[in-house]
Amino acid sequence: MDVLSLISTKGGAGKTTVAANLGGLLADAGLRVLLLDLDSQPTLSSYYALENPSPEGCYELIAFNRTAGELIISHTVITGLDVIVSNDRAGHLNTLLLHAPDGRLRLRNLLPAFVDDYDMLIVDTQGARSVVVEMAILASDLALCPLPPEMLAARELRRGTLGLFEELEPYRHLGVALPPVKLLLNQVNFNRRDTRLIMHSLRRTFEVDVHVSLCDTVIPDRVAYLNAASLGLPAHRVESRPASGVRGPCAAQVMQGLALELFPQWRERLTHSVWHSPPCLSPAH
């Protein structure tokens, strides 16, 4: 099971929407994808309609190790995508795990769990430094970091996110590996004059990072994201081709694109699966 968790310290950045639109992608391809909740608020636990909600969520794997799947994990109305909704409101977690002597790992080790009936696991945080994120990252095979192209946003990656990665570099020492660090550019305005300069400027920054590394794939400002997430489904089911006198790829391609770059191991049937999904809703039909 691949374990890929999306990270940022900054608000807004659109984590959630890309875990939500990557699993639809993975599941339409046939994978067996689960989605697990850890911002206290739950957006992405109720992107997508819910088939028999199980009575717990993350409070209970987390707090009290459960792992039983029909008491924490829900199906949702895409096939093959289940979720651990995000049921801390209060953000106790945070607490539990900073007295925990196992806090920071404890996520690692309740994977084993789920190994036999995924072969995906998305977790989905907060935008702020805590435990409950520093978990996620130690959990993960990799890690993906939506930025919007903003000056400010640039230096909050800086001086946050690749910030709290440096801080768990210790854990090398007890043979927990740090997931590399991929950026996606997300809500990309190509009409803004600083867009390319800024892309440009982090390019340069991190192409001789061994660490961290800057995606082939960028995610455009269009409204068929925001359409997928009204309608509650994967945006490459609602414009499934270039709307007429668009420029640029659909939702589509640009998740397809993503998701191979992310998972070439899975590249077979990304290509030869997505593209039969279920029929798609697009606003320009």
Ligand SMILES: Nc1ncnc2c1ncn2[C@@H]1O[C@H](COP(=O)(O)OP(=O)(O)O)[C@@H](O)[C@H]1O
Second form
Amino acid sequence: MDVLSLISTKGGAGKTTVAANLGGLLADAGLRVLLLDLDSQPTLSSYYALENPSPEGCYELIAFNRTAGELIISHTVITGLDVIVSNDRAGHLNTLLLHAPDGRLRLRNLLPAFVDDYDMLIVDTQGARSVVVEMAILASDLALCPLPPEMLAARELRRGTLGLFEELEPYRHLGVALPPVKLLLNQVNFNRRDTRLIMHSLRRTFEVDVHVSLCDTVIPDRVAYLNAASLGLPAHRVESRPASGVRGPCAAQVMQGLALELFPQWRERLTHSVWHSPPCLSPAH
Ligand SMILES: Nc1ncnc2c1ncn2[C@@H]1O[C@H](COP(=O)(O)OP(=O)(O)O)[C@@H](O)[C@H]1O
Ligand SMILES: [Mg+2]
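Moving on from the form predicted alone, please list the structure of the form predicted in complex with the ligand.
Entire complex below, previous chain first.
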């Protein structure tokens, strides 16, 4: 089971959008995907309609080490896509983890309970520094950081999101490897001149950094992602082919490209099933 976490100390960067759409795409490619919503504002939990809501969620998983699927895992209407919903509205988990001896390693220690049933775990987090976010990082094989293509956001990245990773460096001495960080430009407007400049500057900044790199894929600013969220569908089903008169690749091409870049080990499935299996469902119909 691969573990991907969406990390950004900035709210509105696109963590939940990417978690939901990547999860939906991988499930449509035939992978068994589990979403874990660790944001106390449960946006990912309500992205897809649930077929069979379970009574519990992330609070019981983290607070009580509860891993029984029938109690904490809900099935979404997307085949192969399950979710552990966020039910820690008051943010108690942060305090609890701060005082627990296994604190930031708790999720990592719970992962073996899911490896037989899932190929992929995608963890969504809140847009702020917290113990829960640090716990998600330490459980991940890869951390994906969506970033708006703005110079100020790019500068803030080092202090905010990357600062979080730096503070976890001591865990390396305990034998806990920190995940590589991939920066993903989201809500890119190709008509803006400064976009290329920012991409170039980010690439240059991190070219000698062994832990941080910039994704080749960029996600355009597109209404398809908003429509997909309203319909409760993954964006690749909503915009499965390029819309006429719109520059740049459609949502299906972008999300498939991103999945291939992040998970080359699933190339076979991603190139053979995703493209053809889901029906083309346009929000206009
Ligand atoms: N590529 C995109 N194009 C258009 N709208 C987007 C895109 N990515 C995110 N959004 C919208 O931006 C808002 C914030 O995104 P969200 O994924 O909730 O951010 P986060 O989880 O990091 O706070 C949402 O309304 C979402 O639908
Ligand atoms: Mg979110």
